[in-house]
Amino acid sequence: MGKKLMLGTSAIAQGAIEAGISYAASYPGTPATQILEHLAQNSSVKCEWSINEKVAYEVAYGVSLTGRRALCSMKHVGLNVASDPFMTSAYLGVRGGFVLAIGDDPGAYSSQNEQDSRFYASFAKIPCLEPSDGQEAKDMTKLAFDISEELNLPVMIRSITRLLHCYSPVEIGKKRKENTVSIEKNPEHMIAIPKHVINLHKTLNAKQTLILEVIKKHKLNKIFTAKSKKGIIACGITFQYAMELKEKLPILKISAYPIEKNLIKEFVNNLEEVIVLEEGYPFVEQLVRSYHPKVKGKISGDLPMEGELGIDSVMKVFNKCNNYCPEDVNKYLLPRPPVLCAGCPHREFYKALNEAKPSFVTGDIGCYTLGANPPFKAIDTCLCMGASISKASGIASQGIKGVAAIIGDSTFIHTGIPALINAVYNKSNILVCILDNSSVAMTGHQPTPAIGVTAKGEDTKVLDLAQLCKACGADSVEVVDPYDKKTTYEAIKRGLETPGVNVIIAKRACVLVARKLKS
């Protein structure tokens, strides 16, 4: 059907379309956001922006129980939020093919850490596929649904920012028909209660040998032979780095986990040195060190443990840096730190907040986190989605007055609501500031339940944040326009000085979406 130039995210989405999925669920998070966006805009597949990753996973898993195929996508830290249903779903198994597409972010280009999702797949004892380019991203996603149904297990597709956000040619294939709906009751395999769990775990453990057989059958891990006594084990996209070396070296290309130990033994046999290339943690390197005495990689210090590996680090290991690796390219570049957009309503809110002089400000995850940077320097801490309210409650519990929590509208819906209820229940004295800019602005202005538009652009019910906060028991709720600095300042000052849990909703649409919302 021809080739198209596609982002890695779109290639994964295309693989899911060709696999005949019936549903897709996600929460926006770079670098994985565009997977669901591509599905919503380029297919008839039912799609949803869920309120958080845990809910997205559970919705997609529910679709799988009907016998139909479902895709769930999220960034790596989103899997922390979804880890509860993720771990147990491996015990219960799936019916229709269920694929979890994860976007890892080595280099932390848009994330608060660099965690490696391959460990999650290993922890849950499920297969994990890792493509090296866009074509493989599409093909492996499509194959992952077949493997999921063959093993009755969720299957993870793990990729990284560099692949997901780069274009490459992808061959478009035919779309498979959707599975028919067929839901059955099977308590012993569908209800995770203590009397079932041990048998479910035994079944999962018994599948480990079968997983290795399936990976071997599909030839997902391959050995490329050469006469050199120096060999490379390349995982996922690092296979492309190895190709750029233009060296005739034996290569073990890893595209699927778990890895058959005999394959590693076969590859390292008779080699004098093994170099392990992988983005993320030294997941494979730890295993290889059990089978060869001389291994170069991250543990040995030959490759960086932090940041994105990239081609430059690989070139340095092979002493090929003359034309590739300037010692410090950053010294030739002007710094370009991210800033809040001109006209951003958050800018005006932070001006009022600073004038009100809170004693401590807890931040959250969103574009408003940029308020921590100059010229505002208005945020003192940032941990994870929804943590601002919880942290503020903890700080205030130690007698510190004038504590403010900053959280966005989407993040508040994501995980801030339970924290607000907790603060009210435990009699906190804090000011909660919800910066409502009418979108998930940081990841590309996706809609939220507070806007009343679905992922497909359809009208739906609108969530009233003010009424929701009142229902949570907040002692006061005020809605202000951050462009009205005087009113905003007075509301902040009042909220900081009044005992109890006080909420301010600074409501003004992001300047980049305001015109669209009016139309």
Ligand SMILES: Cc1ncc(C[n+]2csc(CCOP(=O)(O)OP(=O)(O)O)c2C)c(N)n1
Contents of the next structure:
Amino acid sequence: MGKKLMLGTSAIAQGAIEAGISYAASYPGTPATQILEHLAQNSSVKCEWSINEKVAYEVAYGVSLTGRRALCSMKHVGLNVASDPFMTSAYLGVRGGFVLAIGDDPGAYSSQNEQDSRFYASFAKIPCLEPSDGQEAKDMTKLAFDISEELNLPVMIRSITRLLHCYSPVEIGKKRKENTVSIEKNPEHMIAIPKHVINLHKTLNAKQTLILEVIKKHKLNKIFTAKSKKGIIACGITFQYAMELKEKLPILKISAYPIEKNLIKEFVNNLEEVIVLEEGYPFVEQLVRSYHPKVKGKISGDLPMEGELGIDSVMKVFNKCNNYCPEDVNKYLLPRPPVLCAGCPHREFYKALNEAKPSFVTGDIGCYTLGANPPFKAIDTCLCMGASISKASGIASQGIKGVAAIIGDSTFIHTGIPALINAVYNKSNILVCILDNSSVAMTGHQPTPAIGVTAKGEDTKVLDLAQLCKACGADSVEVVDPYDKKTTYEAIKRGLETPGVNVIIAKRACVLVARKLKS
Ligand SMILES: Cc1ncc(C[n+]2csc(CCOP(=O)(O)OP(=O)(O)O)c2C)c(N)n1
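Switching from the form predicted on its own: structure of the form predicted together with this ligand?
Every component of the complex follows; first up is the chain already shown.
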């Protein structure tokens, strides 16, 4: 059917389309956002933006229980939110093929940490495939659905920002038929309660040998021979870095986990030195070290433990750096951190907030986190999505007055709501500021339930945030326009000085969304 130039995210979506999926769910997060966007815009697959990753995982898992195939995609930290259903779904197994596409972000180009999802796959005892380019991303996604149905397990596809955000040619294939819907009741295998757990765990453990057999059968990990006593073990995208070296060295290309230990032993057996290349944590290197005395990698200090590995650090290890990476290139580049756009309503809100002089401001994750930068310097802490309100409660609980929590509309719906209920229940004295710009702006303006539009662009019910906060028991709820600085300032001042949980919803659409709506 011919080749197409595709983003890595689109290649994964295309693999899922060709695998015959019936459903896809996601919560936006760089670098994985465009997987669902591609599916929503280019297929008839039922696609949903979920309100958070845990819900996305559970709804997609529900689809798998009907015998149909489902894809769930998210960024690496999203899996922390979804980890509860994720871990136990491995015990229960799946019915229709169920694939979890994770976008890791080594280098933290757009993330709060650099965690490596291969550990999660290993922790849950499920297979994980790691493509090295767009074509493999498509093929492996398709294969992941087959493996999922063969082993009755969720399968993870782990990719990284550089692969997901790069274009490469991808061969387009035929779309397989969807599975038919069927309901099955099998309590011992579908209900995770204590009396079933040991047996479910036994079943999962018994599948570990089968996983290795399947990985072997599909030749997902390959040895490329060459006459040298030095060899490279290259995981995922680092296989491309190894090829760019243009050295005649033996390479063990790793694309699937759990690791085939015998293959590692066979590969390192006659080598004098092994170099392990992997993006993320030294997941493979720590194992290889138990099979060979001379291993170069991150643990040895030859490659950086933090940041994206990239081709530059690989070139450095092979003393090829001068051709590729002029030393200290960064000293010629001016730092250009992202800033709040001109006209951004968050800017106006922060001006009013600073004038009201809160004692401490707990931030959250979204465009509004940029308020931590000069000239505003309006935020004192930022941890993870949904943590602003809970952190404010903790700080206020120790007698600190005038604490404000700042949270965006999507983040509030994602994980802020339970924290607000918790604050009310535990009689906190805090001001909660929901910066409602009618969009998930940070990740590219996806819709939220407060806008009333679905992933497919259809109208749906609109969530009323003010009513919701009242129903949570907030002592006061005020809706202000951040462009009206006087009213916003007065509401903040009142909220900081009045005991109880006071909520301000600063409502004005993101300037970029407003511009789009006008055109
Ligand atoms: C657990 C997790 N999921 C997803 C993300 C990606 N992400 C960063 S901010 C954000 C939402 C921002 O939307 P909103 O709260 O409405 O603020 P805005 O950017 O519109 O100001 C998302 C989805 C993340 N950092 N962590």
